[in-house]
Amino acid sequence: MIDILLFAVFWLIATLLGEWGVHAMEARGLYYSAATSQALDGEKAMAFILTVLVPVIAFIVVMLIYTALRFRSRRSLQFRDNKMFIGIWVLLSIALNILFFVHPSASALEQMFNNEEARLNRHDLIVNVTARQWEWIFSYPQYGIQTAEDSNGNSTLYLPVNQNVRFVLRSYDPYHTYDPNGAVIHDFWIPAFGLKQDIIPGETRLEYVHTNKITSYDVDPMVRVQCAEVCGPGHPFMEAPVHVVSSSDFLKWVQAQRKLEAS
Amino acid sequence: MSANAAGLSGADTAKRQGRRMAPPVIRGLLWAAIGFLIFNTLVSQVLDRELYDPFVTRVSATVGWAAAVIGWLLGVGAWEVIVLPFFGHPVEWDVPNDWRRYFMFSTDHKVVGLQYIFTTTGSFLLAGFAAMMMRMELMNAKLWVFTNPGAYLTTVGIHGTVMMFSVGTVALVGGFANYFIPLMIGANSSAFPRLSGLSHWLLPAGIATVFLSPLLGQWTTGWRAYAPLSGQDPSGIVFYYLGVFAMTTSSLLVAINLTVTIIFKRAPGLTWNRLPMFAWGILAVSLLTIIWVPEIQMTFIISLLNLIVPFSLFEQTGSPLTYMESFWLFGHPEVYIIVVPAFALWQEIVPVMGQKTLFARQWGVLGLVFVMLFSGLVWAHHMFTNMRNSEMLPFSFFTEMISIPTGFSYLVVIGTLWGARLKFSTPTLFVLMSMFNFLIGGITGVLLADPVINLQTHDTFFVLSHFHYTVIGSMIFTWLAAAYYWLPKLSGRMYSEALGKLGAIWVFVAFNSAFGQMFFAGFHGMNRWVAVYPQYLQNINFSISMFAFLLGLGFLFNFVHIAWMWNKGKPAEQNPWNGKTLEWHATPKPGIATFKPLPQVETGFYDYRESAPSVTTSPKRT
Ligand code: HEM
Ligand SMILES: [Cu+2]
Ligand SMILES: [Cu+2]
């Protein structure tokens, strides 16, 4: 009896400490940097799961330590069954998993699918992304920009803030179209945007984000496009800086790009 | 070949044979080399000459390799033990009763078990060395250890492949189970001793093939060898497919042998209700192996043909994702092949160390079996980043649900620990640490099962750390627990408690410090398969590398300690932990029959009440 009481006290302390830790991490930002509403949703899902699981983690860790230190070289209690403990354990583990499946797994996914619905995206900014070994090519069909590049000729991605963006993702090599089987799988990932999407040769994939703050690679290295699926020796070099800017700055940039392409 | 075989036929005693025949391993290497040369030349110079007439082509390497492996297997003893008897000759294969028996074909399950233990340990050290090279490279954001990123990727591939197929899948099954399962179920041999002897020798062939793959060229795909990328690389990937084929065949033969052994060779009275937990675990993973390994072997063969014929099955004009689907269809059960024996060993070691009746045994068995059944339903959680939206929820569902039967292993151990009379020995410590590490692996697994979180963490160091927590943190830690636990049985000698605990704490601290930080590196934008990465990640990577080196040294320390005590330790008692399973009541020396006569099992092995009846009735040979 005294063991159960002592254990409960330790368990409570560990749980409180754990929750405090989770909330400290949450305050710092679980994803370090979140520049889209999708990233915020991801952080929220993660915070929820961790908050619920902290007591479970604490239970097992305290149990492992407590039993190891406490039950040593005394007369042992012999029992092989405890219907109540087993019953609670089994039911609780089923309940927790169903909870997580409903929320956040299904609910957050529902949210994501909604964002992708066409009716909500009528004013999407469309960015065509082409992945080739080993380079990203960004074009803006709505603005007549073929390849968005900085003055040094490196690909860059500019996005306006507070805007739905539809990335249209394809993997092929526009410079070597004679080899239909040359393309491989890449993965379009902007760490600060909180999601990624594989790019499959021969298919067109879409990714939707809603930008929510002005930021750029210059101030935050997580605001970069980074290939996340290994695609050959050049894989580490498949990155490009991203700039999320105000809509007026975006239009200025569009003008400048057009001039650059015309010249 | 015939000269060697003729030289053998007159031999009758082990000594004379030893003098007349080249040592089997040397003979195997020789026959392998001859086989490769003949068939490679035949293909590349006569049957299938290619432009510029290279001496080794993808096709000739494949055919030559097959001949080499057959030559190797025949050379180490399959010629005398399997082929000649097949044609009606008597078996003339005397295994000397000393260290040489480990270097030749053997039909003794204890020798085969030890051969597997030595081979996996060796390949763990080699693949671990590759990991140290990788961590060395990652200390710096720029290239500095490797001369190009492709070399780094080849090293990653070799590390992952060897660790998975010759350590993870093999250490507890080919090694400890081959040795101990027959002992634990009261049998004097495994069901198919010759098959079992053959299976081990495929393993070094496979390991060597994978390590030699750079001879044919770099491969950048990592351990999945995934198409379409594999179709682009130079030919090194051919040796990946071939080497893995040898290693997985080895595991498949072990699984068949152990399944039949457990089903048909149990001692009288050893009913399913009394079957030891470790045997349940091994039965579950053997069935998993039998179900899924042929599937991946077919995938690899198709992918190999895709390369050497060539087809364009997995390219843009074919179906690029099919390879990945087929790979993970096997790949996820594979991780349970690795970890289920570890779950079973927790439940085996804890009641003995606690001298406490096993709690809720039937739930433990249910857990092992349901993990096995579910593991085929979750593969596509490796593919959230490229699947259809409609597929996400079902795979997320099953992935979350598999944590329920997994949790039963914890239920059993915790119930057993409560109120026990725990001996706080090195194996106990390793088991508890392993359970802690798997808890971290499992919690991060629940996070990964959530699609929205997965889309951020997939292909980053978060995932890398997650699966290293399950493979190193739980399986390798349990492997060490088993090694310390059974050392007195394997060698008749005892390790040093102080050094053993020091080793445990050392690897635990180093492991958690290194891999714990990797979760955060992953969130911060560190992706996988990169030898070069943005500067801002250098500090954390430097720190990870330091602890990784400490971890490498810690493993070395444990291995040296075990090897030393194996030969020089204090002689141990027959049953130092007061265990009840049959291996503690038998003579487990290689070359000696274990049970004479067979024991008659009267009750289960995990009852530690004072009034408990004794386990067997027949007189034991001690
Ligand atoms: C001894 C300590 C170990 C260290 C320090 C270590 C470290 C690493 C590192 C740095 C990577 C590559 C990361 C990347 O650039 O993508 C890696 C990959 C991997 N490791 Fe380990 N590892 C260790 C042990 C193990 C063990 C014991 C196993 C399995 C039994 C294992 C299985 C793998 C696998 C499957 C991969 C993935 C390879 C791929 O990306 O295709 N490792 N490890
Ligand atoms: Cu790429
Ligand atoms: Cu890539």
Second form
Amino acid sequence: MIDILLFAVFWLIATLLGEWGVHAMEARGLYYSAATSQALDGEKAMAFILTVLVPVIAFIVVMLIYTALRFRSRRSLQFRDNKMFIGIWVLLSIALNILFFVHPSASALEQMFNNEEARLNRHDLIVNVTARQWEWIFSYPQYGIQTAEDSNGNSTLYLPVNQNVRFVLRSYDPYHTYDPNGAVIHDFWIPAFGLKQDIIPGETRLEYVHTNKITSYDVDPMVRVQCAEVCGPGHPFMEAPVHVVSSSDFLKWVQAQRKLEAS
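What would the structure be for the form predicted alone, given that what you showed me was the form predicted in complex with the partner chain?
Next up is only this chain, free of partner chains and other molecules.
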């Protein structure tokens, strides 16, 4: 009986410390940076999972340490199994898996579908993204921009803040002379946006985000487009800076890009 009471006390202390740590990390932000509403949703889902799992993790850690110290002597009473304990553990594991399947997994999918349906009647900013070995090409059909580049000729992605954005993702090589479709699988990933999407040759895939923070690669290295699928020897260098700017600055950038392409 004394062992059960001592274990319960240690378990409670470990759980309280763990929950305090999770809430402290949540207050500072579980993601290194979050620049879209989708990234914030991801943070909330991770915080929920960690909050629920802290008592379980604390139980396992305290159990391992307590049993190793308390029952290390050969003369101590030891047992190999306990059917009631095993049954409760299995049922608890099943219940946790069902809980995480319902929330945040299934509830997040429902939210994403609802958001996409709501966007059907809105005017998203459309950005065509072409992935080729080993370069990203961005074009803005609504503004007549064929290839977004900086003054050095490097690909760059500009987005206005508080804007719904629809990325149209394709993998092919427009500069290949005899086989533009001889492409490989890439993965479109902006760490600060909290989403990534595989880009399969021959397919057109969509990704939606809502920008909610002015930021850029100049101040945060997580604000960049990075290929997250190994696609050849140049894969580590297949990245492009991202700039989330105000609406007025975005329009200035559009005018500058048009002049650059016209020159």
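Between two forms, the rigid core is the largest collection of C-alphas that superpose within 1.5 Å. Not measured: the values here are computed from a predicted model. Residue numbers count along the first chain shown, from 1.
Relative to the superposed core, residue 87 shifts its CA atom by 2 Å or more between the two forms.
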